[in-house]
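So this first bit is one chain, no partners, the form predicted on its own, shown in structure tokens.
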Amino acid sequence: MKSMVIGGIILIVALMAGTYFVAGDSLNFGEDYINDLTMLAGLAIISITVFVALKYVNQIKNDTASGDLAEENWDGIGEFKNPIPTGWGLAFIGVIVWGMWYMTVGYPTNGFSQIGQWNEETLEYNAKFESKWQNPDADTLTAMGESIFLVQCAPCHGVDAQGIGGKAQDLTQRLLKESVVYAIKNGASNFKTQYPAGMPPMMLTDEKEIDEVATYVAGGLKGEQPASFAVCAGCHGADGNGMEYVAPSLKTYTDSVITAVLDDGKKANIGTMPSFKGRLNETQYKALATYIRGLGE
């Protein structure tokens, strides 16, 4: 028994040292009580687990079963009619009580949580932001949009917004010819929030007509309009300015186009852009749209 106790103590020290080696760099006692409690709880669990394991190993080695056997047996293996250990019973009831507390009043339903605190602070900040910038002028929107672009968009689109050599959309112009060809052949139906009907694929099937329309749209809808553009005009309008809730503008990045891309993400010939929904508020949407519209001017 003495050797087991010594071995157990050595095991506890080794486990504690291993725990501190792995997580100790994030622990500085006294700075954050949650981290302190977490580390102390971990050390307590290690100690309790080792001593309980040693206790039952010792019982297995030395104790002799006693008591009244039940009448039933299974292949000669019987069961004593002994009451459950008091500690087990208390632990079982304690777990039930703790579980009820946890599900009704404990974390995270009504108790403190770092995520909840972060959400509260974010909502409070957004409310202050929207109150402060209810009616920003064009210069303020542009400056705000530039800041948002550099943080949220530049990592993929580049600081100059030209798409980093084709890795993302070139935002200095509304549409590239390759993007128009892809949309005509594959459709565009992921802007559900702003244009729920979407665009079906193969609105044009003739390669010559597809090339003419793509060249015309990518060129800013300038020059002679190809006859086959009439198919597009049904939804995008004869002037290409789009229709609310029907089809986006082909000329410029309107607020609706930017909102659709941010909320729904985008799938095109280059690849897939994830949704940014929830990251920005309405004022920031307008600011970003204002800044991007000004890039090609």
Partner chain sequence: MFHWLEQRPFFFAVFVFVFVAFAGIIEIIPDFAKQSRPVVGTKPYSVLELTGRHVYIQDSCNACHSQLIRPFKSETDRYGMYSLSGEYAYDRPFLWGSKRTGPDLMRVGNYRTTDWHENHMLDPQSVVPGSIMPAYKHMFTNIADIETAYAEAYTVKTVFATPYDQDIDGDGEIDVPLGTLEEAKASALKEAQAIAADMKNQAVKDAVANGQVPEIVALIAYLNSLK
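In place of the form predicted on its own, output the structure of the form predicted in complex with the partner chain.
The following holds one chain only.
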């Protein structure tokens, strides 16, 4: 027995020394009381474990069976009728009763609802969101927009927003040449919520004029304006800045263009974009618009 106790103490010291060897660098005794407490708890756990183990090893070595044998036996093999500890038996029955109560009266039929918890969590979050971001400045909006973009938009538009090699719209510029050509030939009805009228197809028919206008618009409306742009200017304005409820800006991603695309989704020459209605709130729309506007600069 004595040698076992000595062995146990050696084991405790060895385990503590091992812990110190592995994690000693991060321990600053006296400076961080959480670390001190953790080491102390470790010492306690190891000591208790070793001594409890020793107690039972000792018991296995030295104990002999005791108690009354039950009357019945099976082919000479008997059974002790030592009673189980009363506390244990009561706890066992108690757990059965509690289990029945819990399943029928307690959870889940009464009192607790996962959906209710979700509702509370969401309402609380929305209230917090609104009060925290009541008047966000441009930098806040850009930062918020970037994080939304990375989660919601990057899977199609790419982390750099350039549309992953033509798989989605290149958001670093307002319009690609192909998109302008497509819109002129097929019309556009993508922005129904913001610009209800839409754009009729075949506003220009002459291939040369279409090419001129497309080059001019895709180039950011810089340089000499082609004469045929007059057709576009009727709705989009001579400067291409668009008109409220009539036509979107051809120069920049305005809030209303972003809102329209997010609400309605979009189907044009590149592919289909799903609607994001209900997935983002107004502040987040604004943040995305601010971020996307900042991309081309």
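We call the rigid core whatever largest set of C-alpha positions still superposes within 1.5 Å between the two forms. Just so it is clear, the structure is predicted and the values come from calculations on it, not from any experiment. Numbering follows the first chain given and starts at 1.
J.: With both forms fit on the core, is the shift of the CA atom of Gly234 between the two forms 2 Å or larger?
T.: After core superposition, the displacement of the Gly234 C-alpha between the two forms stays below 2 Å, so no.
J.: After fitting the rigid core, is the C-alpha of Ile270 off by 2 Å or more between the two forms?
T.: Shift at Ile270: below 2 Å after core fit.
J.: When the two forms are laid on each other by their rigid core, does Phe51 show a Cα shift of 2 Å or more between the two forms?
T.: Shift of 2 Å or more: yes.
J.: After lining up the core, report the Cα displacement of Thr122 between the two forms in Å, one decimal place.
T.: Its C-alpha moves by 3.1 Å once the cores are overlaid.
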